[in-house]
Amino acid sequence: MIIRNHERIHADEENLCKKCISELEDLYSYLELSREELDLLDMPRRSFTVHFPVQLDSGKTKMFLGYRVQYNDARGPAKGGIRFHPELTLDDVRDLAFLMTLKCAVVNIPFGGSKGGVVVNPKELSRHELERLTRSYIRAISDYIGPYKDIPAPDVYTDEKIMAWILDEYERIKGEHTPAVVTGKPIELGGSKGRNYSTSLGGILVLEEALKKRSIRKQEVNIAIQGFGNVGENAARILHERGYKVIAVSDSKGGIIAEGGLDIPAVMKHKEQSGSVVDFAGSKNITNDELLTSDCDILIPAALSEQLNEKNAADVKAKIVLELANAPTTIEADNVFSDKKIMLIPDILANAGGVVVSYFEWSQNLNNDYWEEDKVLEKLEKIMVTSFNDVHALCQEENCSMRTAAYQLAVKRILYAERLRGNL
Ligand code: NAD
């Protein structure tokens, strides 16, 4: 364990990053980090707590709790969600912050890592009250965001429509346009094409390059998705156009699957007009855990964190696993995968496609100058490639999982800028 090869002294013990804290424990051997390396890493460079003010519809003030975290930005202003929820703690969102910095990294763009968020839960709340809040929070954060400082994004429960509240008030706050202050916008306000299924594209290509790697043609494979949302659903669409069988989906009321392969623009018909996957004509329902055990040949968790775990990672049958999801295998799971020789894609290379079109986003924003699709795809997919063939060089070279390999990378970028900028 690090903290056991060296005694650390911290001035803020409460600030550590837990999550961040073990995976360095787990890097430690491979990359055989300093004592000053370490103190570095394991904590986040600003942390803020924030509380504030929102008229409520009844007329009453109630106050609220928010949180922004600057992990890193040794290279490049932060870039992380915002998320909305009742349970939100600041652990989550520093370890969040965390996760986002070394995404940035692996993926080989300029930001640093951030996260932030409010507890609260949104469904309580009415449309006027959530933009009020929206906006109350930007008040409560606006001298530390910025283009060049910290840029947000959507999260869990925040959306396109947020993000415009979110530009709207900090433009406001600042007497000028700004576009960049935030991603994920919706288009007419400077947001980009090909953002809303990045993400999926972008695990889609690096899961077509894991298939090079280990000769498998598509035709050959069956494919199961856990979670049919944003990720989820635009995964499985992009796979059925280009020709992929994908065999099984799921939602949070349960799964559906067909051996000869779903049908999946009728599944997504079905889905919205019942609400659910479940009941499709022409296949069988299963539950959320029979399907994660399917015998499928890919298996792509894109909804839920520690879906694949102690309890039932010995009963996976994919050859390849493609983390959609943020953190859907436990390392319990990860280390049976390793003795199973499953290929692991971890969710910080896996899901980048969403961040690196973010920094496409922001990039038109600062330049006032906007790409057509083709382009964004075509730059997209350069990316996620070379980040993925960098990945799995370096996990050849050392012989090691994908997903110490990407954090490798990450963790090795990030130092490199800290010590060009004088900082070790
Ligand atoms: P979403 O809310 O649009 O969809 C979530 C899906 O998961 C829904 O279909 C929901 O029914 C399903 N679900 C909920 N509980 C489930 C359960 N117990 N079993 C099976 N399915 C269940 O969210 P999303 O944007 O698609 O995000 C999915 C995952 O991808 C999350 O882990 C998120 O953090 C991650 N992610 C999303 C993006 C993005 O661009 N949206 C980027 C990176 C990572």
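Rigid core here is just the name for the largest C-alpha set that superposes within 1.5 Å across the two forms. Positions refer to the first chain, counted from 1. Quick caveat: nothing in here was measured; it's all calculated off a predicted structure. Compared with the form predicted on its own:
- Core-aligned CA deviation for Glu209 between these two forms: less than 2 Å.
- With the core superposed, Leu291 shows a C-alpha displacement of at least 2 Å between these two forms.
- After superposing the rigid core, the Cα of Asp159 is displaced by less than 2 Å between these two forms.
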Second form
Amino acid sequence: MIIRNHERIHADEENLCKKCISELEDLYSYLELSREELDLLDMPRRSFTVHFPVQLDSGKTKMFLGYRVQYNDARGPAKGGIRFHPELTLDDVRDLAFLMTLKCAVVNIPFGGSKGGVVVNPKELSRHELERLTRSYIRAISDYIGPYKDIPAPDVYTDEKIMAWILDEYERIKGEHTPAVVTGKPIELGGSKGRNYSTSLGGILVLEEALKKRSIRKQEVNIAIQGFGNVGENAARILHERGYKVIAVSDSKGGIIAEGGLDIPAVMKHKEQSGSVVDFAGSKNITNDELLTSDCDILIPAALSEQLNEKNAADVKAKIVLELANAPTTIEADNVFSDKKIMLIPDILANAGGVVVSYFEWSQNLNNDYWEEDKVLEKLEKIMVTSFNDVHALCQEENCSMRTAAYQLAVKRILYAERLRGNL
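Instead of the form predicted in complex with nicotinamide-adenine-dinucleotide shown above, give the structure for the form predicted on its own, please.
Excluded here are partners and other molecules; the one chain stands alone.
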């Protein structure tokens, strides 16, 4: 199988949706939105449900259910992933499409938000069945996606190989090369350099701006990272390469800490050989809970949701929390951090680097102009730094949390676009 393990991502993003919606209910009241503005934000612009057949290896045909929701496209074509998940519902897809709308608005890229997927357990399909499922789903929604309508991307249980099948099937239907119809493709088919670690790098770029705001030098900080999957491992690697001291990391089996700092390349090699960061030479084994309350200056939750909560928030010693995971902090913990003057950089901003580089991929495809990695990273830095400063300035102006400021900025940008179009 070509699918990686994403079992917890679905639940984590559900938690992110719940938290976001709870925050927005308070924000809508604070912004004193009109009935017309509330109605516009309350429902997606378009929702599609499709029912399509797939031939199984046994020769039998099975019907599958798929969805695509385009929540808002006032700021540009809709943008959002495709997921294959056995518990997927239309409500899930709608809420996640709304989150994508907000995320694109926060980093001010010219996209709206969408999401889609198929109700299926891909682990139960062979490679050929998975390909036939993907192609059948794209045939069912092909009239509703496109470079100027809605651009899919990888999500839960989908990857660059599936994006290649999507591209190929769409081009067969349309009879022309259209690489900009989907992002997250292999580089050989028009994918962008730098995309595989863009989420991690984007977060580190906003972290460095936060350090400037707090007048903290890199030589003065100790960093702890919960999660050593793709995002957490790349974050640790990039921080180590930039001269930061990472003192603690963890994975699902446990964590390690070394007050003098960890040799991250050696930790990566140890995990590759042993399957975990635990028992790394020269470090002390700790639990994930101990990592979260360790004596660090910067805490980066890059694993599961709701890890920082009312039980441990008071014990967090970090000065800055960078949310690379989805919804790692509960509302109760948010309030504790606010009282303790801990700067929390919210997920909607901190982990937006992935969609920013997806935007670059789309732009490169449209212009048939493929950039070297340095150019991708330079442009990513400009957008992430500008976005952080926009959110931070509003946070200072309104005397609110960074999370509230990010949501407020996103909502204002979406409504302004709707107003310019004459829809309000």
